Structures are given as C-alpha cells and as structure tokens.
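Just one chain follows, in the form predicted alone, and it is written as structure tokens.
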Amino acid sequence: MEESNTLTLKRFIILAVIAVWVVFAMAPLVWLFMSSLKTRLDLFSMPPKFIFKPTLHGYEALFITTYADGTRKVSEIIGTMFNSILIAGMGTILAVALGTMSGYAASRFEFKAKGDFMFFVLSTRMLPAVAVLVSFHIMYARLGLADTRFGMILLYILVNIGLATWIMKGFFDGVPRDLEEVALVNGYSRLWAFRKLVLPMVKGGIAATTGFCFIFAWNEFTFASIITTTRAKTLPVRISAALGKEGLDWAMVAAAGILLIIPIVVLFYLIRKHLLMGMTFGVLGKKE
C-alpha cells in the first residue's frame, strides 16, 4: 500500500512538472494570439488586459491595405506568402534529397580525405549569416540572381544541404549493411538496394530532416532581407515592414506571426508519426 502511494505521488509530481512546463512553453504563443485580436488601445494598456473585446483588425490589415483616400486593395502579403511557400518548399525538398544521397555516400563509402570533407560540409553551418552576407550579395548581383525565386531556392539548398547530409549520415549509419550485401549478392544493384531496402528504414530521419530544414528556410530573414526587394520578397521580410497609419501595427505583426506558425504546425502534424522515431533512430541504431 505504501509503495502504491509512493508511485502515485511520483506520478503526480511528474505530471505537475510537465503541466507547468507546457504552460510555460505555450504562454508566448497564447500571448501572441491574444495580441493579434486586440485593438491598439488594448495592446498598450497597463496592466495588460486578459479580458477584452476581440477584433480582427490585425488580420484585416495584414491582407487588405487601406489608403488615405479610403480606397482598399488586397495587400502584397498574398504574393509574399506564395514566394515563401515556393522558396522554402522547393529549397527544403531539394536540400533533403541531395543531403540524403550525400549522407548515404558518406555512410557507406570510404574515400580520401573523407573526414576533412565531412568537416567542410559541417562548417557551412558554423558561420553566422552576417559573415558571408556581403559576399553573397555581390555574387548574386553579378550573376543576376538577386531578387529571384531561383536564387533564393539555390541559397537555401546551399545552406541546408550540410545539415541534411550530417543528419542523414547518422540515420544511415544505424541501418545494418548486411541488408544491402545480401541484395548485392543476389544480383540486385546498389541503387535498387538503396531505394527498396534502405530508404524505407530511414523514413523517420527524412521526415525529421525535412522539418528542421523547412523551419530554417521558412523563418530565414537575414539573407532574404538583403538579397530580395520586390519580386522574391518573403513573408518574414514583408512582416518587418508592417507599418500602418499610426506607426508599427503590432496587431498586424502578431497576426503575421500566427500566419507564420501555421505552416510549421501543419508540417509537423503531417510528419508526427515519423518524428519521434526519426529523432532517435540513428542513436539507437549505433548502440545496437
């Protein structure tokens, strides 16, 4: 009886700690959502208002631009949203595809200066964006890639491919080589073994890598703010210029923040079944 009470107390404490942590982690998102529904007066009230009359002004200002003469026009947010979806989506898909192939090659084959090559691949993620920003800006201007969707997709591939390679190498290291060797002995090609045997076993890794790469590409601001101006402007850049008639429209900024979060939530909801396995598979495979 005493042991049962002890277990119940431990379980209660664990659940209480988890509940506190969830509230702590979710508080900024709740506050952001509440701010998107507030008027300017409610936003700056002291003490802060938790009970207020909600308004959709922030979302309306995000999608509809009202001019001084009273005319209303659909905001450029639609175009920038399309740019963000296209650029982040294509950049993520191609980076993960190339990173998966290079990660498999790094896991299965030995070649000269392999360690130096892998360190070079990893080093592409070490430099802060501001360290190479001027170089990229000059290079893109001379190549005619500035303010183009293709140029931004190429940039996000270059930035994400190193991360994708290292993550996928860890997952491929966790897959026994015996499976491929059996297939090769039975006359199948390495490409067939890669597609039919190995890839299905690292679906979780691909899903997790896709999530990490998409988050970076979707939220990236530094490169996009310098390299793009009009045609290829992304959503974070557009949000940074959310100026209304009375200065910075914080309700619009909060509404845009909610808009930025939605695609991430949808993506991770779709890959939720693979995510936990994908984040632990490489480690578990090595221990075995």
Second form
Amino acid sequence: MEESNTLTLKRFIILAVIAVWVVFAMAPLVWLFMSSLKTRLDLFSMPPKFIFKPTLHGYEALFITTYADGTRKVSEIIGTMFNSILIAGMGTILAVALGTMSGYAASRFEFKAKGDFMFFVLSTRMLPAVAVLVSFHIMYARLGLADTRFGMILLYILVNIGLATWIMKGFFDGVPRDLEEVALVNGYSRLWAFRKLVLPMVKGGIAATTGFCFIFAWNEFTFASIITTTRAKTLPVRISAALGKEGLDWAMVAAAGILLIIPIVVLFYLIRKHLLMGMTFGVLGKKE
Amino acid sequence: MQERKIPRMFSDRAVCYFFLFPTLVLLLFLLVYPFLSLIYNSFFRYSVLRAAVPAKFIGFNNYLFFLTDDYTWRRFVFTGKFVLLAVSIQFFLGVGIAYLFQTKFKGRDVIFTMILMPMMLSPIVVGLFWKYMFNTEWGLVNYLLSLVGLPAVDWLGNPTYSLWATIIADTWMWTPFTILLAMAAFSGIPKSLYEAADVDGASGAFKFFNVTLPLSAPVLIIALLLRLIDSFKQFDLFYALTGGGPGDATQTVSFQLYKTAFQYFYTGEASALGMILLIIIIGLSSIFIRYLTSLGEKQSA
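Show the other one: the form predicted in complex with the partner chain, since we just had the form predicted alone.
Full complex below, order starting with the chain above.
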C-alpha cells in the first residue's frame, strides 16, 4: 500500500514500460489470431484491416481439402495432428519419466564418474541438431526408423532427457534426505520411499519439466523436417510445406499457428507457479 | 501396515543403477553411432544419394575446404554478427523487463503468461508470420512505420535490413527466455538485503547496481551463455523467415550445413562442417558447464 501511494510517478513509469512490452509481445499474436479469421481479400488489403467480417475459412482450409472437381475431403492434417500429439506426448512423458529416475539417482547416490555423467547428459541439451542430422539421417535409414513415429519419439526423448534430468535432480536435492532415511530405518524399501514419500513432494518439478519438454517436442522442426516425410509427419513440418508456394494461404498458416500454440498456453498457465523453480533447477542446476 | 513387512529387496546400489540404466542406454544407443559416423564420413568424399559410388578417403580435405573457403567465412561472419547483436539486445531488454517486473500489480500472473507467449510458438510459425508482417505490400510493420511518418523499409529484400528483420523476429521470440531466467535469478536474492538498503535510504538505481546486479550476475551470465549457444545453432527461424535470402545474405552456418547435407547431398562435406560446428558448440558449452560447476561448488562451500 505504501509503495503505491508514495511512489506513484515511478510506479506509473514502470507499469507504462511493462505495458509497452506487453503490446510488443502480444501484437503479433493478436494479429496472428485476426489473420486466421480473415478472407484472402482482407489478408492482403493495404492499409491492413483491423475491423473485418470474420470467417473460419482458414481453419476450414486446414481441415478440409477441396479438389479441382469440387469434391471435399477431410485433409491429411488429422493424421498429422495425431502424429504430433503422439510423438510429442510420448516423447515428453518418457523423457520426464527417465529424467525423474536418473535425476533421483544423481541426487541421492554416489556413483562412478557421476560428474562426467551429468556433464554428458547436459551436453545433449546443447547439441546442434543440424550438425548431427546428417548422421541421424543415415542411421535412421539403416535401422528402418526413418519416417516412423517410434523413431521420432526416441529422438524427442534424446532432445529432452538432459533438461529433464537436471530439473528433476534440482527438485530432488530440495527434498530432505531424512525423509527416506527414517523410512529405511523403519524397514520400508528404498523404492517404496521413493514412490510414496519423495515423488509426491516433487509434483511441481514434474509439472515444470513436462512443460519445458513438451514445448520443445511439440514445436521441433529441424529433426522432423528430415526424418519424417509422410507417415510420421508432424505439424511444424506440415506448416513449413506452405513455404515457397505462390499465393500462400496465410489464413491457413495463421490458423495452424493458433492451433499449435493453444495446448502450450494452457499447459503453461496450469504450471505457471512451478515455472520459475523449474527454470532455476533445470537451466541453472542450482539449489535454493 | 502390510507393506512394512516387505523385506528390502533391492540395495541402494541396485536402485541407483536401475534408475540410471535406461537413460544411459538410450543416450549411448542414439549418440555413439551418429557421432562416430559423423567423424568417419567427414574424411570421405561421399554422398548418400550416390551410395553406389564408393566413398573416397580424402583425409582432412573436407575440413581444409571449409576453413579456406571465403564463402564459408562470410557465413561465419554473418552468424557472428547476428548472434552478437541479437543476444546483446535481448539480454538488456530481458534483464530490464524482468527487473521492472519485480513490482507488484494486479493481474501480474496473467501478464507474466502473456509476456512468455512468443516463446511458446513454433519457430516455423514465428518465421512465416513475421515474413507476412514484414511484407512490403501488405505487411503490418511498414504500415505502422508509415503511421509515424517513417519511410517504408524493404525488410526481406535488402541484405542490411534482412539482418535486422531476423534480429527483430528473434528478439520478439526469445527475449522472454532471458526474462524468465532473470526473474529466476532475482527471486533468489534475499529480501533482507533490499530492506537493509531501504533503511539506509538507497535509491532504486543504487539498489539495482549494488544489490540486484552483483548478486544475480552468475545466473545472468548463464542466461547469456545459453542464448549465445542457442542462437548460434539456430536454423528453423531463418528457414521460415528469410530462407537465407535475399541471395544468401542471411544464410547462417547452420543453414549452409543444412543445404550442403540435404539440398546438394554432399554427405562428406556436410559431416566435416557438422564437426566444425560441433567443436565450436562443445567449446562454448564447456565454458558454460565449467562456469556452472564452479558456481555449484561456491554455493555448497
């Protein structure tokens, strides 16, 4: 209360600057949403139209393909969406599960070359996809994993496991060891203590890790653009197919963008309380 | 109480290895072969498209080619320019916004989520949509410039402006990442220090430069390093926004690598350039990780 009374001008300036930033951050997103509801004519009008009659044509174009002879069919995007949900979903769940296990081991036990292990795991986070893509392309072709959902799930576990291990280790470090020690002394098993005592205490960590991993897997393009062609194609690859085409249907691109961001925004809003902690632990590997 | 009777079936050691095993196996399975094949192929003249043509061992020639090639050097110079400009702009903006965001106000949670939203969008969509907004005929950006009396800019057709177009789109998308990290850094500073400064009647600027900045510096440096690495290897945003153009003005090293590998299918050359990129990233990462580890030691000390 005191602040808002005595520092009114300063407070006003701070809020104004924040407001300017919010406008800069949100304007393209609002424009994206508006564009997804425009007709072809409105999309290309100059000056740009801020008030227009909204249509769902962009979304329709996304889901329904109209052929030259006028027949309409549900487009292959349903399959692409299914691929994206399955690949990003499974990739995330498995990365979080494996990261939770290895994060717990790294937090509680001493093992040979632990420092090297953590270094190695974290270095996967830095891996430039483009640099190793040539080799993955060859390996996946030889193993028959090219253009398979299974192969893509493996890749997305790989992309995320380093981050997941580090975030979860940070959260486990924050849980007092006494908790398990007492349980062990009383004859409970380590696994029981892990499942019943420790896991419930790191729910927030699991939520944050899930959010970070999902955003990567859901939006990933570089690997997917080369490894997948038809059967395992994901949404970002599908959208990029619009590139280089003359008379690109921007409403459709915008509609796809809106569809892509919705699950992420919902997820992030749900886990917003755990975000900062997750960031602190995972990216910084830091104990609070 | 039934569970109490269960004997301890696994020793801690067994649990430890059981927990580490899947992660280790997966990483080794997925990384060892690609890494070895990257090194191996980098010494050969080889193309996956012409698998029937036997690969020819040419020693370090692929590496020598890139290291002495003017065109490749220009790609490195452009990449460096982009990384330095984009990352420093994002860093100052991100830290500044995060600092202002320490103020409490109504709806802060919702606004915070809104600020983070650009980073949630797929880089492909970000690239494509900024391309739409930068268009000289119907783009929103030039329209807004014209409203304040500024001349139209050929964002994607002129090499200088297209550098700035990529920087603007990248800044829009990734400043939230710095904001998030800086917020995490600031939240770790004990409130008592600010209260002590308040008692002494310190000004806001004094508090920022003498309390906030020194105490959050380690984390801010980490944010800076992470952004350096990520923007150095960035590919997808360029792919969608400029396609490396106009000409090859905005073609980064990653982009050149992608084209070498999947447009021309020079697998051997691409492997060598991949190794060069990998070595640079590993160098940057080891600085980063060493810094992180030394930080952890200081903390536990």
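For clarity, a rigid core is taken as the largest C-alpha set superposing within 1.5 Å between two forms. It should be emphasised that the depicted structure is a prediction, and the values quoted were computed from it without experimental measurement. Positions refer to the first chain, counted from 1.
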Angle of rigid-body motion between these two forms, smaller part versus larger, in degrees
11
With both forms put on the same core, how far apart in Å are the CA positions of residue 267 between these two forms?
2.9
Please state the CA displacement of residue 21 between these two forms in angstrom, with both forms fitted on the core.
4.4
